[in-house]
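Take a look at this single chain, the form predicted alone, given in structure tokens.
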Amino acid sequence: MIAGFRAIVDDVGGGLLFLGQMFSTALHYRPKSHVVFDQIWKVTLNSLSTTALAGFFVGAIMTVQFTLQVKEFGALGYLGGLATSGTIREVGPLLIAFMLSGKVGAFTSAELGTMRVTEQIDAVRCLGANPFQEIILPRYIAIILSSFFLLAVGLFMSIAGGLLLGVVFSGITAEEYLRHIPTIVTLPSIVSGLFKCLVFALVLASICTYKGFTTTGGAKGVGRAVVATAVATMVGLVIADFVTTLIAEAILSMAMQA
């Protein structure tokens, strides 16, 4: 148990040193724009369909669950607002981020891990270039921007999925479903959901680039890095969700008191 705890502490410390070196590189060097855009395009194109589909079914599931609850009180008119609020504020960003971590996180970790074990990163350093500037930083920026965009798209798709199930499963019209969304889904709810998306994107980008960059042990090491990325990302997202929820609720309470 002590060895496991020590490994976790070493991993966290190594990750912080990795991020410190990357941010230091970002302050002194500007990554090439075309490389960043190429990575953004690749990440977005590979993950857009998965994220949209996941978001659609998250919204559909939330509508089905809320239908079973509000139907007992004769409040189906509020179904759209309640389901959309719950999806945007809490459930949607987390579940969609889980799906995205399996797509973007695993791919990036495997890609960087392969570059590490085949000594491509060492070759970049031998040529006098900075691997953080040429390889890590463009991918880090691209993952953050793409993941934030994809998570936002997933949330909008969740509204579409909820609307469809509201009409098909709950038996209400589209107008009834949409009527109370503006009254229940307030601006703080939307900001809270987008804030979670940004934080989740940062967590995903940090973990997958670190795990990929520090891969050792050949082909087996790449496999271990991908598994470690998946586990660490899941844990990191849950912790980030807890922290961001506390922050959002504290800010909302302060705003209401003011």
Second form
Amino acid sequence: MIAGFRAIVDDVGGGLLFLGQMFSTALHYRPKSHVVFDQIWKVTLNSLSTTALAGFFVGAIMTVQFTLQVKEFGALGYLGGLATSGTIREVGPLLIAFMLSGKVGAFTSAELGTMRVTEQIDAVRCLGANPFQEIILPRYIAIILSSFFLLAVGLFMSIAGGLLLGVVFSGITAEEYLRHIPTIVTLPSIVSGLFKCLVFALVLASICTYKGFTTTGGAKGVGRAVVATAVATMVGLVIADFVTTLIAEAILSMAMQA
Amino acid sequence: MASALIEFRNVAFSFGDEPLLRDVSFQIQKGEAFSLIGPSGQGKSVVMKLMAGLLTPTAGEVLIDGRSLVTLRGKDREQLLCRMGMLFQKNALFDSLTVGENVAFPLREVRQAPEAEITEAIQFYLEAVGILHAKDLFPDEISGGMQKRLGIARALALKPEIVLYDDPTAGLDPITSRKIIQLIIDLRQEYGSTVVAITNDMNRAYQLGGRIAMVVDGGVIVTGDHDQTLAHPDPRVRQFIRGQLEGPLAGSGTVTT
Ligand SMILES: Nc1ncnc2c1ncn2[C@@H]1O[C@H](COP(=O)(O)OP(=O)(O)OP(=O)(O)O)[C@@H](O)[C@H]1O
Ligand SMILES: [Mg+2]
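Structure of the form predicted together with the partner chain, please, following the form predicted alone?
What follows is the entire complex, opening with the chain shown before.
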């Protein structure tokens, strides 16, 4: 019990030191832009189709669920607004994060872990290059930027999915579906969605780069790193979701009062 | 005293609790070809990684050209490391880059050389180690000996003053081994660099022609040149260089591996 607790504290402490080192690298060295773009391209392309598909179905599901609820109040006109607002504020960012953790998180920790155990990271350092600048930072930045782009794609597809089901399932017109999106999806809800997306991406990127970078012990070690990444990311995301919801709520109510 | 290019000053090192090196001190002068020998698992690779700044001593200091790797930080440290090239025991090639790009990596990322110069350098170094024909293959598509050669080419790409070779002839046939050591000698003469090489094969250590040191029992015993090493009084050295089964080294890694 005590040992387990100590292991967690060690892990978190190690992670924070790692992040500190990364941010200090970010301050002193320019990340190599060609590597960053390479990574953004990879991450985005990798997850684009799944994100689009998932976005489409999330919009569809939300529309069906909301239809069942708002029909009796005769508020079908608000369907599009409700579904879209739910997607951008909560489901979208969370969905993107889970999607990326399965694809990019696992991939990154396995890749970095393998580079670590085959001494490629040492080789980078030995050649006078900075592994944080060459390897970690580009992946980190790419995960964060890509997640915003993917959120936009997912959102767009969810509107498309919702629209289709709105017409087919709920029997409203496209114009009715879209009409209340701008009234319900307000600036604060967009900001809180983006904020969540950012926080989730930070959590995800930090965990997979840290776990990969600190891998020890051969092929088994890489396996362990990937599993540890998956577990820590899930826990981290749920906690981050809770915390960001509280923060967003506080900000929203402050904005209301002002 | 201050003229040594590489100096270990009372270095101790351990992984966890078990001490691996205790109070190691020795110097390597500029321009030397220094061989490290010793039974498997006694810490040769660790000594080399301490030189390269990849491991930090638990006590003592490693000095390169009079500057301590232990206390140096940031860009100064990277500049010092740039002056060293290293061939890793397991090569540590960048497996997502082609053979050519492996050589180009330090030039492109560290030196930020123009592309024309990089193309030329790839040509030159791959030619020098005799694997130019494999330029566009990936490291796992070439043979073990070719991987070693690529590791050497990459280590040399920044024209380092100090080149560290960890077991450059491991797993190679006798003829290829000989050729690789000859290559190391030639490259050293061409660039006037200082070479430290680990080998488990006494003939290769003799071929290299410089001083020899043995890593054993947590210490580094500098045995001297070919003749001095052959006549060395330490029974562990005598046993090792003659490859005898009986002797003080019997219980160590030599037997178990
Ligand atoms: N990363 C590590 N973690 C823990 N112990 C290690 C690590 N690397 C090496 N060791 C231990 O340190 C000792 C020395 O290892 P080292 O690799 O320096 O041996 P070596 O002399 O190079 O042997 P060989 O000739 O077989 O390459 C070994 O007993 C090894 O088990
Ligand atoms: Mg070794």
